[in-house]
Amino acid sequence: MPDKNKPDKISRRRFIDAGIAGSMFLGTSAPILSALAVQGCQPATGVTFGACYHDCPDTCSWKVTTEAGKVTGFEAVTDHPYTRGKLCGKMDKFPWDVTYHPDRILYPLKRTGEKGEGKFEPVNWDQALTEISDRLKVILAKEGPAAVLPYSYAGTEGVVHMNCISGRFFARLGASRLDRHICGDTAVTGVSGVIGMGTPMVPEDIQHSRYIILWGTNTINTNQHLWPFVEEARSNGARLVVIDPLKTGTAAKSDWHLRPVPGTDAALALGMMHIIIREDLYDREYVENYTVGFGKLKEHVLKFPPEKVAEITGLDPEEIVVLAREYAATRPSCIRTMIGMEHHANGASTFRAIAGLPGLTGAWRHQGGGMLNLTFSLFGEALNYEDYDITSKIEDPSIRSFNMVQIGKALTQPDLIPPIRALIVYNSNPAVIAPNQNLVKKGLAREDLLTVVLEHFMTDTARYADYIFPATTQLEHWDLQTSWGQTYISLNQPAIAPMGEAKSNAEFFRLLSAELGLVEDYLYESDLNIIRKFLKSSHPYMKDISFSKLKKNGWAKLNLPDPYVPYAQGNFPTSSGKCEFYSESLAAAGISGLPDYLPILSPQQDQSEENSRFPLFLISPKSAAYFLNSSHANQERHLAVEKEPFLDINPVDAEKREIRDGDMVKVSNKSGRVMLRVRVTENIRSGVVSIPHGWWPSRMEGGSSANALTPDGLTDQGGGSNFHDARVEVERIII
């Protein structure tokens, strides 16, 4: 159970910034780098265990069979209770899609052409590191360390290679800091404003639910291993409701699909509260004993009657009433949210409003009841972050920071002192994943910007690099995988030796540290030592979990209470220990004490001259089943399945523009334009169009993808991106 008097050990931001990692001082020195890096090398023949490294809630476990140093078998672990012997279509042929792919970068490269042109020549490691180090020394002497900026995210979620040694390196250097808020922080901030930063439900418990709302999540596509538990609940009589402006594959399988206007979900949640309170459907005992601010909430939601909410959301008033009644009357009820809804300017407010519903109905009393959100805080409690967190101990918080959402602005800001002169990119592909894509590419094209990229393939970002270094894949290094979407920890063992001259992220930063003459021991800690120290914990959740057992079995489940119903009697990790419908601390910080709907003006409401030119909302969901963010979007097998990106448009909007199914169209706004084929479909509501996220611009007509059209503004709280507030016009291209 969470201890309300104990401060959270780790936030979503630190979960990313820390690289989910743990370590201690070793007392070792720079000259023994390579020996440390390969400590505990892989067998030439046999079976090893590992786990998926992707930014995905499932974190699937696998086993690898090798013979004579080559992978001969790759499959899911069959006895894992959550992933249940199945890998997704993105990863089921991973060794051949990535590790052995003929286009994989296996040797260091140095740019010979124009930035963005993609022309390089081979260079040896020693020469490349020396040249980079020499240029960095000049930058450090002339401009200072703030002229250096890292850019990374969750290209791997392993505790070692995500941001462990690299985080220490940049903190020691005194480089500008990167705020890694692009995904998750906004949702967590909103939910935390009501129930605190805890883990309210574990995913398997959704099988006990009898009323399931999948709110803004395409579970079948982006959370595949949760879906069997949803189906199990349905086989036992659960009703499945999907709330999503798109008719996704998940929505098509639901019992009821509601399609609100994007960005209006907070109004829907507040409208449900209005009905639940007005009709006395709330759990009076739970509200009285385990919540605060009910009186203020009751008065506040009077502003959200069904008729008004219907005007805001585009739903029928009766739909709102029925949804509220069914949700309040059915036990246990579960609301499952993910990340998509946070990508609006009102994203935190949206999650805050939704998070209040289970407290109102007393859903927290029951196994399978409440809100299924993220699980990372369990690992924050369980694992040895205290000894690990060297980065935050040595980092100077007064050094300037840049939000990764606004990397384009950071690289092109004319009056920035000092300007960013060196950019080191790893675990990310900003030319594809960052908003305001054309501004990002303009920044990357600067000839005076030293750009270093650690990669597997020639990505759109790597094409702008001065130097590219080959990174190891998950089959070639040690790592430890926790999860933000389930409750299992997995040890990733190297199955084969690194191919070519590939080196891990951690090894790259050890080598660069040595080349720069940095002597601090913490920069040279070995991968295995980091893992062992991270697992050294006496927390009850870690009972009987050790390095040796993980090496033998591959995975272990955190030892959670069974049943796991942490808020059945309150005990929320908030300042009051209760579910806070009204937050005193937020009010004191100048933020509304109550959850509210912050309107995003629709194109019809905002008739300014600039915005009237772009009458359609654009959303860019992760709808490509075989891509993961921007990963796999260059691989023939995955491209053959995805075929091509489409603009989805409603027949009403298509008819107004004389657009027919299959036409080539130009989608444009003041930031850029994208050209692609159109799909006229009822799967999207009128007034909204959709382009899938993850396609590389270099592989699309005209060299632009969805993020050429997305804004780089920030959300109301949490520092996330308002991707889905983009507005566009669509025109048929006459060939």
Ligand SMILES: Nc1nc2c(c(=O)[nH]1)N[C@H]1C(S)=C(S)[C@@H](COP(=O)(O)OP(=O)(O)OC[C@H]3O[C@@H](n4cnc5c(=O)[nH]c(N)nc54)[C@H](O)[C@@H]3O)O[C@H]1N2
Given for the second form:
Amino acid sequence: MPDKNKPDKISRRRFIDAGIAGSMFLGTSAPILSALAVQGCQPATGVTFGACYHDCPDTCSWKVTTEAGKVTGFEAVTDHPYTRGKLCGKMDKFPWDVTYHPDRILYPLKRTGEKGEGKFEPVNWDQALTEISDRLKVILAKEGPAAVLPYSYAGTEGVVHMNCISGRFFARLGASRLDRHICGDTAVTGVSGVIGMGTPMVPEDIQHSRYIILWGTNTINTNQHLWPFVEEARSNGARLVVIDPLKTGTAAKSDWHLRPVPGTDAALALGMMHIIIREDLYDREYVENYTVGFGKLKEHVLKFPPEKVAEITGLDPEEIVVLAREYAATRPSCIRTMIGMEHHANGASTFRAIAGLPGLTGAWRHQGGGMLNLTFSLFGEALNYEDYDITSKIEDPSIRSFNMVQIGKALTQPDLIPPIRALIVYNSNPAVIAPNQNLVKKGLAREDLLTVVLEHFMTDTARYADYIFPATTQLEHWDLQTSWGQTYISLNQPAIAPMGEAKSNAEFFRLLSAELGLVEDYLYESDLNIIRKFLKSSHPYMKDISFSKLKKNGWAKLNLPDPYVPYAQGNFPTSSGKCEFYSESLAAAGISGLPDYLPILSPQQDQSEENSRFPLFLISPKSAAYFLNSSHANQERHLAVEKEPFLDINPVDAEKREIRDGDMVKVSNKSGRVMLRVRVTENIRSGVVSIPHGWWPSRMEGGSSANALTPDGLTDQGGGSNFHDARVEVERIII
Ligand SMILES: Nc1nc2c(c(=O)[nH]1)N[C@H]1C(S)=C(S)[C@@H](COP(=O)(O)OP(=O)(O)OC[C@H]3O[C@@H](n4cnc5c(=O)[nH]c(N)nc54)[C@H](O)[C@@H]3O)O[C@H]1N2
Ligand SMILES: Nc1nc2c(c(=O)[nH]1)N[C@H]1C(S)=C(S)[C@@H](COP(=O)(O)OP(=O)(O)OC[C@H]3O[C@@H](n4cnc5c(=O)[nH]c(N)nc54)[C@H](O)[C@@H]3O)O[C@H]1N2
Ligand code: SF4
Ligand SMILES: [Mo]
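If the one shown is the form predicted alone, what is the structure of the form predicted together with the ligand?
Every chain and every other molecule in the complex is listed next, the one we just looked at coming first.
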């Protein structure tokens, strides 16, 4: 059970910055270590265990068979109780789709053409590192280390290669810091305002639930190993409700699909509370003993009667009443949230309002009850972050930082002193995934910017690089995988030697450190040392989990209390130890003490001239089942399934614009325009259109994808992106 007094609560940011890697020095000289650090021995023939590196809540475990140093078999481990012997369609042929793909970058490359053109020549490692380090030395001497910026996210979530040595390297340099808030921090900030930063439920327990609300999450696509547990609950009589403006594949399989206007869910949650309190459906004893601020909440939600909430959300008043009654009357009840819904200017407030519901109904009392959110805090408690996290100890917090969401602005801001002169990109593809794509590309196109990209493929970001370095894949390096969606820890062993001249992220930063003459031992810690040290923990969750056991089996479940019902009797990791309907600390910080609905003006309400020209909301969720963000969106097998990206539009909106199913359209706003084919469909509510996230602009007609239309504003708290607040107009292209 999370202990609110322990300083080991890690934010999602800190988890991602798991550049938070460990310490403990080997005391050997840097270059020698560098040579030793790369690989443990991998068998030429035999079986190794590994785990998926993707930014996906499922963190599947796999088994690799090799013969004569080549992969001959790749499959899910069958005895894993959560992932249950199945990899997803994106990853079930991973060795051939990625590691052995003929387009994979296997040698360092140096730019010969214009930035963005994609013309390169091979260069050897030594020469490329020397040239980069010479340019960096000039930048450091002339403009200082703040002129250097890393750009990375969760391309691999392994604790070694996500941001361990690299995090230490940039902190040691004194480079500008990157705020990695693009995913999850907004949701987590909102939820923790009410119930604290803990892990409220474990995913398997959803099978015990009898009322399941999948709220703003497309489980079948984005979290597919949870789905069998949902189905199990249903076969035992659970009712499944999906709340999503889109009729996703998950919504299509639900018992009841509610389709609010995007960005209005906080009003819906407060409206449910209105009914639950008015009709006396709340758990009096739970509220009295384990919550604070009920009196204030009761008065506050009077402002959210069903008629008013119906007006805001576009739902029927009756739907709101029935949802509230059913939710309050059925036990155990579980609300499952993930990430997509946070991508609005009011994202944190939305999550905060929703997080209050289980406290009101006492859903926390039951196994299978409460809120299934993210599980990363369990790993934050269990593992030895103290030794692993050198970065935060050496990083100077007074050095300026840039939010990764606004990378376009950062690279193009005219009055920045010093300007960003060097950008090192790894584990991310900002030309595709960051909002305001045209501004990002403008920044990347700067001739005076030294851009270095570590990658597997020639991504749209890599095309802008001055130097590209070939990164190893998960089959070629050691790593340790924690999870933000389940409770297993997995060791990834290299199954084969690195292909071509590929080197891991950690090794790149060791080599660059040596080239720059940096001497600190923590820059040269080996992969295996990082892993072993990270596992060295006396926390009860780690009982009987060791490196050698993981090596033998591949995975281990954290030793959590069974059943895991942490808030059955309060014990919330909040400052009061209770569920905080009213938060003194947030009120003191100038944020509302109560959860509230902060309206995002709809295009109809917003009378500004600018926005009246763009009357439709655009959302760009992860609708592509075969992409993982922008990963795999260049692979034939994946593209064959996804075919092409469509703009989904409701018949009412299509008719107004004389658009028919299959027409080519131009979707535009002041930031950009995207050309694609439409699908006229009742699957989306009127007033909203949708384009799938992940497609590479270079592969689209007209050279732009969804993020050319998304705003680069920030969410109310947590520093996330308001991707889904875009407004657009759609026109038929007459050919
Ligand atoms: N196949 C696949 N799986 C993935 C990913 C991927 O790219 N592809 N990405 C991974 C990553 S990084 C993440 S963060 C997770 C995300 O996992 P999810 O959060 O489940 O996925 P999203 O598609 O981002 O958003 C979920 C749903 O939110 C809906 N939505 C948008 N705005 C609102 C709103 O205001 N209210 C409500 N109720 N719903 C709204 C969208 O229509 C969408 O269907 O998925 C992970 N898994
Ligand atoms: N419009 C819109 N935009 C979005 C979202 C949305 O829903 N809509 N979702 C947002 C969310 S939630 C997220 S998390 C971000 C995700 O954004 P990113 O984290 O940038 O995700 P990917 O596009 O998968 O890019 C990861 C890259 O890392 C590379 N990679 C993988 N392993 C390694 C490695 O070991 N070493 C190196 N050097 N590279 C490696 C892959 O080849 C890939 O190109 O996108 C965000 N952008
Ligand atoms: S992407 Fe997700 S579902 Fe697919 S193999 Fe990786 S962890 Fe499993
Ligand atoms: Mo994400």
